[in-house]
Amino acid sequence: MVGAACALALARRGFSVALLEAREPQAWHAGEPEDLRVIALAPSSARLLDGLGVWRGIEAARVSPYAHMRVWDAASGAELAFDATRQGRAQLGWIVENKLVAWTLWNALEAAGVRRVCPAQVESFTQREDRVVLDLAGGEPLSAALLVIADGAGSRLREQAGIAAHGRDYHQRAVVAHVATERAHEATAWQRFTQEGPIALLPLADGRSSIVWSLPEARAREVLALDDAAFCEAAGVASDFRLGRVTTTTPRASFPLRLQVAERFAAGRCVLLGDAAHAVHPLAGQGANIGLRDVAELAGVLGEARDAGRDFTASHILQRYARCRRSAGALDARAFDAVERMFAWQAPGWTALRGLGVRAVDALGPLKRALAAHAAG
């Protein structure tokens, strides 16, 4: 999704772009059930997609706007509430299927002049003085002035560019499912921090909620092995039955959680963006939004340089992007990591202090507005 958005953004700025993709994204159809993998798109992401000419189609297809967010601590009972009207907006964001965004972007690429090379696998690449030359499996070499690396958290191309990444394994998995509940979701994103990890219930367009439940790996395996009735009961307990009992569920899936930030976001004629540059804990639902902010910054920096007749691949141009986005990305990643650590500590004295802190933040209007503005981009 982030790589396709970047290709489209650069093409809209007049660059000649080729997108290398291992496989075509899954087609999205309105009659199919909602995809398990959903993202919480912030207003900044919606603005970017609107500027690329794809947001209206996504919004008309199937999205779920949410106007409220409720976050609470199981141990202390302290709660933090955000409301869009107090931020001067109609909504805080939108819950959207990842597959819908990816498919919409994919279909917009060809009309924008992007050369889609698919299926494609980069075996290796060489940086020369005036270009990057990529060796493709079973195909002719491809050369370009700049290589944008957006191949995910386990990026092979980042390693080939000689860029290290550091972080930590949370030894957790996020269990995801779509569930029906006794009470309506009220266009609200709900999140409870438990001793095992946070559980979020995100509003879906059909009235159900998407569960994202972060658990230690062993406990995640146990939860995944439960039958539907037992899973519904466990999810209801974990969410404090805030939406009543969980009545039905889809099959479950899970993915591992890790904190990771690249040492550099640029090296020679290569730049990183998206999960290749930074992978964050999903507790704040900001991973995709941070990646799309990378896209906006890179397209802006390269476009301004090109429009001014400067070499857009010059080191100082690429470093301008790299410094800006690494600073912001690392700050977000470390902040989410700090929140995860803070709620993981369960000592009685710390729990009481944490509860006081959460209540204080909830009472401080200017601080809440600043947090909401940052999340909105």
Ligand SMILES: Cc1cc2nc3c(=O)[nH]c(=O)nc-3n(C[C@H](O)[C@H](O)[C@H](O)COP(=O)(O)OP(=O)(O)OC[C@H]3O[C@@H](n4cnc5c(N)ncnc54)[C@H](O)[C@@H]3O)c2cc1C
Given for the second form:
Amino acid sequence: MVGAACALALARRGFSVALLEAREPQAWHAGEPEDLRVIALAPSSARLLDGLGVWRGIEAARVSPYAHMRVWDAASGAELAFDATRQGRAQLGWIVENKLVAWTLWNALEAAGVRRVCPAQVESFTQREDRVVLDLAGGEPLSAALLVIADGAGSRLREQAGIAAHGRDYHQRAVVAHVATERAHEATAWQRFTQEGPIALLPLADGRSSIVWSLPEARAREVLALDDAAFCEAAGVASDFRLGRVTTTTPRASFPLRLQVAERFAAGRCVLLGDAAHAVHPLAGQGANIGLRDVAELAGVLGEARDAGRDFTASHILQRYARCRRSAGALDARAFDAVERMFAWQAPGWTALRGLGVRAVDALGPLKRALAAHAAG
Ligand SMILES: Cc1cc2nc3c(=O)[nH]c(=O)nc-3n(C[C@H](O)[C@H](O)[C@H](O)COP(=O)(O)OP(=O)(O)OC[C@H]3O[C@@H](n4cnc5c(N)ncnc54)[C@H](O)[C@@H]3O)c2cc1C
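Could you output the structure for the form predicted in complex with this ligand, given that the previous block was the form predicted on its own?
What follows is the whole complex; the chain from before opens it.
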């Protein structure tokens, strides 16, 4: 998603771009039920996608706008409430299938002049004085003035660029499923922080909710092994039956969670973006949004340099992007990590203090507005 958005953004700024992708994205069809992988897209992401000419198509296809967010602490009962109207917006964001965004971007690439090279597995690359030469599995080498690395959290190309990444394994998995509930979701993103981890119920366009339930690995395995009825019961208990009982569920999937931020976002003729640069806990629903902010910044910095007749691959130009996005990405990653730690710690005195803190943030209008504005990008 992030690499394709970047290719499109750079092509729209007049750059000559090739996108190398190992696997063709899965086709999205309107008649099919909603895919299990969904993300909360922030207004900044919708704005970027709109500028790339793809948002209207995505919005018309299937999105679920949400206007409210309720986040509460199981231990203290303290709750944070966000409402779009208080931010002067019609919605806080949209729940969208990853597959729909990726497929729409993929289909817009060729018309924008991007050369799609797929399937193309980049095996390695060499940085030369004036270019980067890429070796593809079973294909001819390709070369380019700049290599944008967006190969995801397990990025092998980042390692080859000599860039280390730091962070920690959460030893958690996010269990995802689409569920029907007794009560309507009310266009609200619900998230309850429990002793085991946060469980989110995100509103889907068809009236169901998408569960994202972060659990310690062993507990996640237990939950994944439950039959449908037992899973519905467990999800209802974990969400405190806020939407009533969970009545039906799809099969479940799960994803390992880790925190990871690259030491640098540029090296020689390479820049990093998306999960290759930063992987964050899904509790704030921000991973792809941060990646799309990288795209906006990179396209802006490279475009400005080229428009001014400068060498857009010059180190000081790439460093301008790298410094700006690394500090923003690292700050977000640490902030989400701090929230994860804050809610994971269950000492009795601490839970009472945390409850006071959550209530104070909820009551402090300017602080809450600043948090919402940051999440909106
Ligand atoms: C449970 C869960 C919930 C989430 N919820 C949200 C949310 O609500 N909001 C949000 O903003 N984010 C969310 N995220 C994060 C979001 O999903 C990721 O940040 C985003 O998908 C990362 O996209 P990416 O394009 O950077 O990387 P990826 O999606 O990993 O894409 C990498 C691409 O590179 C290709 N590739 C890899 N290696 C090579 C190679 N050698 N040669 C060629 N191609 C290669 C792969 O085929 C793939 O297409 C969530 C994540 C999880 C796990």
